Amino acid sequence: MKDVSITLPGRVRPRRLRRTPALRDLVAETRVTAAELIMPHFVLPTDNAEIPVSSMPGIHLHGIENLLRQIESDRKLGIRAVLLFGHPEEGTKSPDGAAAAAANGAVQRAVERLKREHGDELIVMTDVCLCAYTSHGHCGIVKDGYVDNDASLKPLVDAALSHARAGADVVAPSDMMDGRVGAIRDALDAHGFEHVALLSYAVKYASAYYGPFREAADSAPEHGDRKTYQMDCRNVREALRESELDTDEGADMLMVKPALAYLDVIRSVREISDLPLAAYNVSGEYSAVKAAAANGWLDEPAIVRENLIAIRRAGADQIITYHARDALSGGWL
């Protein structure tokens, strides 16, 4: 049988620009840098503590002083934005979650210290929700077994105001109550905090990927689930409606949560909004990578790089991720 050689036309060869690492970097369409990463932290109402989260290797619950040291170290890696989640004082959880607005709460104290020490060099964002502070673990006020939307707005507003008074740059309501963005925006403006930005968890799904976070935040619901207020994973058009509503109510930034299982949603929101769009690479997504890497099933640096690039490629401007420190310190990006 006669050999037949095939000669490709020489003019068009996409592989030319893949030949070396330098060429690939030169023409890369999507990049992830420290400037786009937001590092989440769990804050305890004590000065000194460092408690590992068993389901999230590398992540700890921090006392205030430990948090300050960790963030100082992270700043050297280029991390300039943090998102804080708080724990209440022992014995202060209540049906109305009033401890979320305590002036001397863990988040409020941490914000005040961070802004005093870092000023505008560090962007301090705060999660605004009630779930870690309510005795029942839901994100709002429960009446007759159901989370009452309108009754939940005032305690959420109170929490946001307490964060603003402490010096937060950005407040981020994650509760998914209808109308809470407008209520918080109006209250911030009325109290002289018109400069405080509002990052809305506009698109937050009732996801199974939150399991490790609920250990870290001690925020699992005592009864039922959160499907009456967090979104159904089958819906995309609803995500667009939520994004448009929050934009109309005064959100400065939008968020999609989780990220990896909802890349199509990130893209869909990006296409209808010109607001900055964040995506939350959540605890379950983080822990799954860590577990697989620990068993030698995945190359952790390569997988993290690929995941973060995928989130950016889908349209996210910022990524909230527990991988931020490892990715930057290890040069994975």
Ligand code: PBG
Second form
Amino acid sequence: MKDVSITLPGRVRPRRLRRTPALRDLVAETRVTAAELIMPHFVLPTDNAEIPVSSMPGIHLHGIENLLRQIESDRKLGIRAVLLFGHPEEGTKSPDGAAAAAANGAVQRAVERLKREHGDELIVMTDVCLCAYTSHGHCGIVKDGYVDNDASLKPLVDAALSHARAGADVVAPSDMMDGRVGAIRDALDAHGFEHVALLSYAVKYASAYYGPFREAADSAPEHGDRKTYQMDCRNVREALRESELDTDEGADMLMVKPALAYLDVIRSVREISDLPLAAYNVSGEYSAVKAAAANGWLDEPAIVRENLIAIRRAGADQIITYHARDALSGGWL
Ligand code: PBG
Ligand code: ZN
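Now the other one: the form predicted in complex with the ligand, given that the block above is the form predicted on its own.
First the chain shown before, then all remaining chains and molecules of the complex.
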């Protein structure tokens, strides 16, 4: 065999800065800390209940008292922001989803209690949508089998106002109707809620990753799908357009959703916007990790850390994630 001479790297050796954990931490470009994590919660219109969501191990539907206890214990881990989803009173789903704006609804009552107990120490965000409250399960008003954009704005505005009245710090419309950010911003301002911030689900794709959530929120559409209002997963220029529109309409923060299958979209929006950008690490992304971990196929702490870092590295400032509690209590980050 011929003797092949090997060229050694010489002066430049990237491995020098990977030699110890402290050196690696020193040069790390991306960090995930408790301050930028947002924990989602499902609230029932009852005082005491704790019902596990079978497709989302570790996640429960909470009665209001249970929710308060859970959030109090999460705060000790450093979680300072929550995003609330509600269930309506039994038998109150209707075609126009009016229960979404009920002053004594689950979300409205939870917001009031949370703000009374935690004040400014806790950031209370609310999801603004109709799908958990409409009898047909769509995010807007259905007319002749089609979700009518403009007819959906008023009930969405009413829901957002009811959350603001209860004391929400941030309202987050997830319906994907055109013009709803402007309509909600104007109504908030007209009612003296100019301090309430608006986090827009600006870039929300029609995604199969929402499957487990629809069990948790009982919000699956009865007929059809959400493709006439949520975005097509083949598009990224459209994401920039949605972001620009919502920015012009007065959004304070933007969101890309889902996160992991859309890291390129997060990066693209990051590059054209100077607003804070959140990413939603959605239910299906969570459940897939949980299922693989339960089978011993993946190392859950390492996977969750890698996923959350990937979302931040792509350019997200905040991450909405069901992993928040486990990641912080387990010291996974
Ligand atoms: C409802 C809503 C959905 C999610 C957040 N708000 C589901 C949907 O649009 O069908 C998904 C969240 C998740 O999957 O974790 N507008
Ligand atoms: Zn919806």
